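A single chain comes next, written as structure tokens; it is the form predicted alone.
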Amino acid sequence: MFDKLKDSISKFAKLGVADKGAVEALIKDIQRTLIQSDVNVKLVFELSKNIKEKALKDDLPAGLTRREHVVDIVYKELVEFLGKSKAEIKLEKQKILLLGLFGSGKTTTTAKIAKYYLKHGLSVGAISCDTWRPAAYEQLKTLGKQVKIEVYGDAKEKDPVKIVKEGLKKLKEKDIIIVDSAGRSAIDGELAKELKDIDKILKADEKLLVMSGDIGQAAEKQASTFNDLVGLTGVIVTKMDSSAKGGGALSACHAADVNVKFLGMGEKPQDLEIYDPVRFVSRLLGMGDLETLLEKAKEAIDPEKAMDIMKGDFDLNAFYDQIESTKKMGSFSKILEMMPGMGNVKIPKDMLDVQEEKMVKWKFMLDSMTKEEKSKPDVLNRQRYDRISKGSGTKPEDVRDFIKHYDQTKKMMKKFKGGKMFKRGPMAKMFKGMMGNM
């Protein structure tokens, strides 16, 4: 969907003339795209009617063409219609309830949330009361220990009430609380009956739903429904790396009157975002959103370290940990997509596996070095090279090419430093977040 919204926008961005003609063949690619994403027809067709009667109607504000304002009408209707304004996320001492049917991701998105808290210092333990799926317990265990957090369950016990009471007494000394309820494959008596049990006992601060992002029209319904269950504070949409209709519970959502607080944008603890409307309908716009990619590198990369490679001051050890940092980030395509002026470059996927693979393979290099070589390449030589390219399985031309890459990375940075790359531009905000002030 998000693929097909942006090829849209650019090519209408690309007319020598803005008329009535090419906004309606607009307006028809938005909605064709939106309702093959199983987005409501109802709420389709009133955002498309409300496009077109401000880019025709509306008279031009200064110093924008029609092209830029019907882009503009575009850009403030898609982030109204999918949801106004950023969720609140309050950090402080807080009991959180996770709520889903089956395959929406609760357990995953449990050691999401946790990663979440811990990374803003509170302390955190989760509670597995899920007690119809096989392992759940043992799941949400590994998972704890992969960030770091207490888990309580009891695999014998088949009262989930039962494990949330003695839960709270393990875990009172934590600042968040996450239980993690039992799903099942739709809403019944049951399942109403245990959640509004646990919910008695837990009194949770936050009742999240958690959805998957691919649900489409069911999300208005499954939303509301649970929010007449137990009062949701707000849902969790998943899996929005790789959905093709996350649009569709995006805008269900808004429209059964529900916050949507995260997107899970993966499989990994980190992958986790606040949704904001705003950044979100820029990022799918192929405008960019340097604010979301600024946090992500704040929380990746070392300031003091980063100064060093913007001065060109750096050795291999250095270059190692920026690789290990550019990968916390996330992919290439999730990078350059949040870059302005990069959403709609379209760089073949192949070429950025490559570059991905690259990065790999250096990385099994830079293991295979001595300190000495780390810290001074120039000692590299044929019989070094030899020795580095079977320790890491790579050929000697492979660690050549890395060294050569290393080299004009370090020149690059040398000749850019103190100059316009670092003083203006998306770059120099970018940077001047990530150290205060430079």
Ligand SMILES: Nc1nc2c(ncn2[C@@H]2O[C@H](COP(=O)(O)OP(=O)(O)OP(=O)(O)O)[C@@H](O)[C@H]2O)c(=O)[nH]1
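The structure displayed is predicted, hence computed values, not measured ones. For the two forms, the rigid core is made up of the largest set of C-alpha atoms that agree within 1.5 Å on superposition. Positions refer to the first chain, counted from 1. First, how it differs from the form predicted together with the named molecule.
A displacement of less than 2 angstroms separates the C-alpha positions of Val70 between these two forms, with the rigid core held in common. Relative to the superposed core, Gln139 undergoes a C-alpha shift smaller than 2 Å between these two forms.
When two forms of a protein are overlaid on their rigid core, residues whose CA moves 2 Å or more are considered shifted, and Ser368 is one of them between these two forms.
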Contents of the next structure:
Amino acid sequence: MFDKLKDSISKFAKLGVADKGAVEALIKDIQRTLIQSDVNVKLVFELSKNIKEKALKDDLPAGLTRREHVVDIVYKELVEFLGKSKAEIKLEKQKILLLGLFGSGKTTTTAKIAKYYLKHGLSVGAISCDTWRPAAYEQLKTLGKQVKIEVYGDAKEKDPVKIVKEGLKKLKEKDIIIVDSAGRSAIDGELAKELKDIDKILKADEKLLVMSGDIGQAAEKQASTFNDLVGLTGVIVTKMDSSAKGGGALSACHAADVNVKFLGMGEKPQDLEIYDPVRFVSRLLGMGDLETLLEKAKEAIDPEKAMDIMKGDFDLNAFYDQIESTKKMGSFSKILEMMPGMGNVKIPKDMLDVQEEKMVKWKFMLDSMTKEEKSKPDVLNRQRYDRISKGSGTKPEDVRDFIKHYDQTKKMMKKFKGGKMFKRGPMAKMFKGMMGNM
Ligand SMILES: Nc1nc2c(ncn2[C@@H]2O[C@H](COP(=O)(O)OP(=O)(O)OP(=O)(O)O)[C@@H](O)[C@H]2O)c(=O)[nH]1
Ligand SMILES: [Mg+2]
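Switch over from the form predicted alone to the form predicted together with the named molecule, please.
Shown next: the complete complex, the earlier chain at its head.
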């Protein structure tokens, strides 16, 4: 869905004239893409009718060309279609119940949400009350260790209500308590009763249905069924990274009148995003997504270290930190996709892989250097290059190339600090955004 909508929009943007024919062709393209991503046909036609009516209106808003106007309409209508406003996530003491069908991503999401609240300074505990799958508690324990939270469970207890009761006692000091419940292949009487019983004891502030994006428009029925059953406060749509039907699931949630709170974007604990239709659609249409990138950058870069880099000497220790930060932000391709204007640029995967491999090598080299060499790279000479290359299992010319790259980066940093680049232009904006929020 992502690539196809991007392609349709850039095809349209490249046309000389945006006449009726061009608008109609664009709408057809959008329709096809949405139907392929399993959006309800009736909804697709409603959406395209709205776009067509507004896009072809005679009076253009001041300052916009017809082409810009059309792209703007498509963008706004899609945002409306996918839920209007950004989800509100309260950073306060609360109990969260995760529920959903088998394999939808509840346990993985428990760890993701835990990490999210931990990052915002709240203490977190989790309860595993999945008494159906023998390995469920172990799975959550492992994930809990990874994100460093306390996990309560009892492999011998068969009654989930007792587990929740005990867990609430054990974790009563925690700000956030997340309850991971059992999945089933369908909503049956037994699952319904179990969830109601759990909720009676837990009195959850948030009851979040976890659904996989690959169920597409079936999300509407599932969401309303669970909503009738326990009264949902929201939905989390997972596997948005790997499903072509994610758009279908999101529009279905909107149609079922339930709010999407988070999106699962991968299997790791950090792969979670607060749902924001504006942001989602910008990325869908290839407009880049500076905000997401900045948020990630803020998390990855240690503010003090970043200021040191900007203020002081950009020595090899700082370079090391920079490599670490880049790694924390995810793969290069992910970072690039979020940069405005880069969304449409296809950089060959090979090239990105080479860059990533290089960074691994650089880290080995840095690990083979002495403290002195890292803080005063000027002392490096041929002899030292040889020693570092042996220590890191690389070739001496690799080490020399690396130092060359470092020198260039250092020069760029100097320009940044004093020069125009930092005071004006998009890079300045990005850096200001980053620094301003620290
Ligand atoms: N790609 C991707 N995979 C995910 C995501 N969320 C979960 N998964 C994977 O989906 C599978 C099922 O995830 P679980 O968290 O175990 O699902 P569950 O709902 O707890 O499953 P049950 O407890 O058996 O009902 C695992 O292999 C996860 O790694 C996501 O956002 N993206
Ligand atoms: Mg589970």
